[in-house]
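Okay, so here's just one chain, in structure tokens, the form predicted on its own.
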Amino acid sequence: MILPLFEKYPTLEKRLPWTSLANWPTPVQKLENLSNAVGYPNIWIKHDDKSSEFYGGNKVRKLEFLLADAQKKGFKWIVTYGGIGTNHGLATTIHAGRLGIKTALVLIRQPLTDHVQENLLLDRHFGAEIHYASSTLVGGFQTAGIYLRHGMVYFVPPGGSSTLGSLGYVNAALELKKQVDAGLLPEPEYIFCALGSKGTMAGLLLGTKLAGMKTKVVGVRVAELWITKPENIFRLANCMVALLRKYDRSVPALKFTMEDVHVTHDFFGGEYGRVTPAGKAAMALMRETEKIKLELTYTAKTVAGMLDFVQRHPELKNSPVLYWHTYNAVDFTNVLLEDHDYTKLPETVQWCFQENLVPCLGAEEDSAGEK
């Protein structure tokens, strides 16, 4: 398999580090029963949920770059950070496992979802090493100690968003592209996607450019203002643009400012993480009418953002839109139903287990009077 990105210039597959971890091109979709219900015919999926078998969702794009980079260089330990219901680090778990690779995980205090819950047990069960941070400087004592412990550490970001991680994004427009391309779907007038640590949005911002299109990048805030400030974003896409210079001059000299980065902060809820009535109901909105599962920190709020985007903005005449879904659809419930003895979790995390939230564990807890 070549990469769109690797194609479209051939001499960053020979200087970039890349190994495949998932199955591309993701397939787009029509939302016809969403767009019935919302009153706009013309609202689309990317489906980066089913990149994986082993794990989906956007992190695997930029973990191909980045795994691919450890592994080169010869870590067997990978630390990285997150909350403590981070997809991140549980992508990062799984993926880097797969390939003899170990991780830390730094992990930080989040509102208490299942889906909190649920990622915990899954961190352990997939063999992360697991730290939990009160502070900041708790999590540096953390990393030092990490490092202290594990000798070469190969060094993560939170979501994988680094100038290296990022370009799994650059490489995803240019695959949207040649689905735009194919007659799979028209090109999209708008992309929305959750901004978060704002990889896969500088990472789109650069590569629809670089494929040609016109189509504007709409970033759905949800984590804190000072990770996601539009000057991060064009900054890290400007970053990318650097690297891939470096290695191929025949990339254009690409350069992003303010006037770019399109951002909507109106969905966030105040903290990283907290539930919103906004995202509760798209979240029950897309379930209804697609079957498509959602969840709340991240892809809820971004369907929220998209939908009311669409109803305050009667201009567009009905332009395509596409929602470019980041959640990963792998099931793990069987996974939970035999492994979920919270217990075996460091003590330091165990307190999010007071009230036992993760609904496939409800009837057997209830049962064990230990609700």
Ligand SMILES: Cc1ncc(COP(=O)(O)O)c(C=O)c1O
Given for the second form:
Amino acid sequence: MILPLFEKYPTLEKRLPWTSLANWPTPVQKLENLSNAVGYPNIWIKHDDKSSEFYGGNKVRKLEFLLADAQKKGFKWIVTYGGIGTNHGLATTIHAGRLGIKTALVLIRQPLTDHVQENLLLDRHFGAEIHYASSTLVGGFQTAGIYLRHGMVYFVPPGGSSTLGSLGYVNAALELKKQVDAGLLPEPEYIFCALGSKGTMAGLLLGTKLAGMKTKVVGVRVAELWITKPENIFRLANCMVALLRKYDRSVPALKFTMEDVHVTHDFFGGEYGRVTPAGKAAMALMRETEKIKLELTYTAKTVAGMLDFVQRHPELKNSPVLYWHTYNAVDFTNVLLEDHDYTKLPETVQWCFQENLVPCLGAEEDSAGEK
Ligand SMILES: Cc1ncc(COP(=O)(O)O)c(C=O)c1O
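Right, the form predicted on its own is done, so what does the form predicted together with the ligand look like?
Next comes the full complex, this chain leading.
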């Protein structure tokens, strides 16, 4: 299989590290039932949840570049960061493990949900070395310890959103364009994606432009503003342009500015990982209408943001809107049934199974001053 990015710019194939970890292209589908339920007849989905039978979701596209780079340079260990329920950490652990590379995770606190607990159990099950950082300082010491213990360690930034990793989503947009050209879906007026470590959104921003699409990419912010600053989104897109042009001068010298960045801030909920009523409602609606599984940190908030947008903008006149599904669809119920003894986890994270899970918020708490 040849990546659409390499098909468009063949020189890049020899110059950029990339290894195949998944099944491309991911399917696109019209969400008929959801469209009917909300009275907006043109909602589509890009199923990145189905990218891999090992662990799907958006991280796989980034890891195909990052792990290839680590492998090429001979690294046997990776260190990466996230909240205690990080999907990125789990995806990295699983896919790096497939290549014989081990993963050390440095994790920080986030609101406790059953999803957080499940991911911690799965991290251990798939062989991650787990470190809990109760503060930035502790995280720094732990990182230093990881480097001392394992020697050469490949650094993967939170969410995998380095310039190299984010190219996965430049390619993803070119993949979508091929599906549009093949008549599988109309060119979307808007794409909605979760905005966390920014790589997904920045990659789509650049990829849609390279593909010659008029589509606007809207990021639904799910993390604190210092992580998701709009100026850093277009800067990341510009860094990717520079990287691509370093290897292939036929890549156009695009320059992104604030005007290209569309972010919705209203569904964040005030804290990374906080459960919001709007997110819960979107998660339930998606499950009831389409049997599609969302999670509450990223994808439920994104769907909530998209549905609110189409309902508040009658001038859209039912033009096509695409939800880019970035969560994983592989079901780990059986793994968790067999391997759920939390006392096998490092003592520093066992409190995650001893404290109460977060209570559901009341509707009035959802909208109050949380930007
Ligand atoms: C399910 C899911 N969706 C979306 C995102 C956000 O993507 P990005 O970090 O590229 O902004 C993440 C990041 O971890 C995720 O786990």
